[in-house]
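Let's start with one chain on its own, the form predicted alone, as structure tokens.
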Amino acid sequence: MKAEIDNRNESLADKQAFTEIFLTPQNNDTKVVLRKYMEQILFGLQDFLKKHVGITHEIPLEDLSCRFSNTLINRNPEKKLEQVFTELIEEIAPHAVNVASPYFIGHMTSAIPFFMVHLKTIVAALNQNIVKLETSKGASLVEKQVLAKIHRLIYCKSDTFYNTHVQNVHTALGAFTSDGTTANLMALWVARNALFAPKPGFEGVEKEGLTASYRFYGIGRAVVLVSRLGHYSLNKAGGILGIGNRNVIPVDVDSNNRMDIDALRRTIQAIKRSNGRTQILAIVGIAGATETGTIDPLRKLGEICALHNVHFHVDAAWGGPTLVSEKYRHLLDGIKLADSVSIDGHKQFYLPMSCGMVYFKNPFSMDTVAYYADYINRPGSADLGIKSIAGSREATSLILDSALKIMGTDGYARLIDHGIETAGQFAEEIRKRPLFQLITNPELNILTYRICSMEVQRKLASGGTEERKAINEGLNEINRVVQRLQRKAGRSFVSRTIIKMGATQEKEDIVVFRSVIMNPMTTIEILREVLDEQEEIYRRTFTSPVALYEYGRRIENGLPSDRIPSPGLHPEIIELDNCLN
């Protein structure tokens, strides 16, 4: 009998422990730890990030990965809540990336306003599932409302239009997705289904598939036309939608890195000469290219799409929020001609990860992707999961709606204006420094540049094709090394990419620094420090820039680049460079 009582007590104790884990902090120690860190996060976010998170860390990634190689889940709890929380802050956070640092200017991820953490916490606590009204109710109505607000920012329809559609259960102005990739995918999904719509004797591509669609419509392939600076998500969409990513056709860009309209017209004419065997599914205009920040001539693209009756999609994942700025919204002139537009909330609406959106000019466009299920999304219901690429998802729209109320368009415009104008100042500073060459001027708040001294620039201007190629090979290596060493030092961060540069028939791959100016705390003084650091790394590492030509020639003659020391490279840097490779 005593043994049975002990067993029952032990079982009861386990149940109590489980209940405490699920419902409340386990003890006072847990409460102390939670208060210690959560108060810092909630009321001193920037100080918390400076103290606990670094841009990079000296521990190599390979060594760090050894700490995270345990693949077993314990049957019983390993640690108490306060221990896990402390581990997150003190052992994992230091090896995360402080994207909020004003010296972090390399990617489209930046600081967020401190209140976003509060809003995210509330949304997590509510745990609404927007797939269905039964798991969201009012949150779904807020989402319809905020979709209408951003739709109005893009398309500027009448009051009557928005009064009709804001809470209309039969129409949809757009949808929230996880990111710009899924937003682009959804836009092209709708375009594909509209192109291969149901007709007598054919139930549509969504039911019958692409092979049957091609056969019924008498074509051999469908293509998407986009600038060669288009985001790689469009290639993904080509694969997922079944048209094949080789049929996402890159169109050349002009000297300003915008889609070349003449090249587009030539491509369309070539397609028309296929006797209808090739159909254009969509033409995509970019409003803020990932690498250069440039904006395609949207109005001209819209007019061409209207002329040829082609779906016009604008990938405004980056540049879309520029519409809030009275000073710079003209840069997106023509966006209202788009049939669909994608925007990322976690980019220049400064929301926490992750939030994408897609909008459609026609409130009935999304009917082509409607799905129903008796247990969740029934015909005639107002469930937002009916016309969505996602199933279950959180109420991210509550965060955006709240942020718009807190910031207003003027607040967001201040962020947008700061980024564009500071990027312009940065470009001027780069031009002043004889070690650097500005490669792409900022149209929004992204620019590219490289280490290329005035002396070397003169050699490039006067040299022949082979000489230029050899010099650029050497420059590419120098810029790679400087970018890696700056990243490893951890004081600041600028990313790098490859830009094609030169005459139409002689374009070369150029390694460049890519900077993204979106943190409102990033000033021209900080950007000067970033350039100072790059100059110092260059001086410390490379002592003979004149040897670039000889270095490039040796590569051109077939010697493996990893066997050739860079010009003037110190031995310890050669070893470090090999490790970083």
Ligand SMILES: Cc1ncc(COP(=O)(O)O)c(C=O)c1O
Second form
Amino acid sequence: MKAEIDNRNESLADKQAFTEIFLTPQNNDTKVVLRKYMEQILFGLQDFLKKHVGITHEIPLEDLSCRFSNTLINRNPEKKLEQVFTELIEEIAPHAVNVASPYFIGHMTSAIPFFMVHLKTIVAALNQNIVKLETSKGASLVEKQVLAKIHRLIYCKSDTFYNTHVQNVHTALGAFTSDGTTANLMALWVARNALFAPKPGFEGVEKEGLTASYRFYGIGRAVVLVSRLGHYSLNKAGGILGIGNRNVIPVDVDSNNRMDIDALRRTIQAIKRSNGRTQILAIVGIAGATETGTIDPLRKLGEICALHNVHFHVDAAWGGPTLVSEKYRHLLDGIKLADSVSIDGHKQFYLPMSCGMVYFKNPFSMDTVAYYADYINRPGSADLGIKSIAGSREATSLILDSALKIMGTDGYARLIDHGIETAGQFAEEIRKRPLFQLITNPELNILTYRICSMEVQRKLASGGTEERKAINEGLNEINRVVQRLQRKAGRSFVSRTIIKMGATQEKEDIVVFRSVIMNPMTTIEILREVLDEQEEIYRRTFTSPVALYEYGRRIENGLPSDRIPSPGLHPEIIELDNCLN
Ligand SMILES: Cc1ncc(COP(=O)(O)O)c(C=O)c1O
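Right, the form predicted alone is done; let's see the coordinates for the form predicted in complex with the named molecule.
All chains and molecules follow, beginning with the one already shown.
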């Protein structure tokens, strides 16, 4: 009897706790805390970020990681909601990165319009699961509609085409994915299945696997051709799809960092000489290369693919939204010829993390990746999970559709135009400064440059191969150090990468600053400040007698920076070596 009463009390207590968590608003104290922060986040996002989130904080990563090393989960509640909330904002957020700062110009992640937070909150509150209609209904219809809208932006088909397919349960114009990586993977998955399609006596690669496919089709390998500036997600796709990532073959680029069409033709000819033993699974054109922002000659690539009957994929993860700009959409001329196109929503559609999309010219292309299950995704249903890499997923499409309504194509075009034009001004500024060398001109809104004074540039132009190599090695070290010191100072951030440079076959690796101008608050004045700071760091670090001496010693010894013994180095460099790369 006593046990029964206890059980009853327990379940009553549970019921009360469940009600508190799922149904009733929090108690008043908690509400006060939630309001205090949520109001700032919802109505003063930029101020909130400025106040609570650093670009990078003083504390070294190693020390910070010690704070997050307890791996036990408490059996009983450890903290109250208000404590957790306060801790998130006051202790964790300051060690996150304020990617919304206009001085943060190093990666493809930036400020988002404030209303994105509201939209994301609504999507979280609705908690729709787009895998099937039974858990999303209207949200799945909106998703099909927005897929058709973006498809139209890319392919500009007729009204009849879109009226036929917008809500057609048997066709698909594209799919939402978690990110650009999976969008590219999905495009190549579809291309692989089309290449090794079912035939009499063979049920297709998806069912029979790659070994059986190669045997049936009498080939030794399948390859993907992409400019050597292709994103590494394409290599991942090569691995995942079983063709092997070494068969994602880099094609050389021309002096403008666009895929070299002659080099592509030569590669195709070499493949043809294999008597069909090597098959081209896809040729990928990039619309906005990750490191340089350059756009491959899409029209020519499309024509070559049509000539050789090869799947043409355009990786427009970065540059796709340029299509909304009347002024600059011509840069993507030829994208319509693509069999598939990937675009990221969290890049230049300014959506919160994360949103990838892949589009197919042919509304039946995705049939080759359809999967069914008895409990969901039944044949003939309109469940969007049927043709999707993901299973359960949130209704990110609601955010994109709403944002398109709020901004219109003109609103987005202003952002795109601002980025391209500010990057142009930045390139001019770099050209004017005697300490810097512009390495890649911005075609969109990404450019690269390095510290390399006019005088050194002249030396590089007139010197022999060995001298040039030695100078470039020294410059690489200088640029690496300045980038790390600037990042560490935490006022601004420009990323760093390596660009291959040189007129001859034997290209040299050049360390460069990579700048991505996507934040509309980033102005040329701010960019001048970023350069000023780099100049200042350079002069402070490399022109003091100690620094110069130590630096000279490093170069003379030809030691790579990570193998230089620390004692005796310039204090700032020692400190740097203790930080992560
Ligand atoms: C051209 C290009 N493609 C694909 C990707 C991969 O996108 P994500 O990081 O969303 O997976 C990127 C990311 O920077 C990119 O620049």
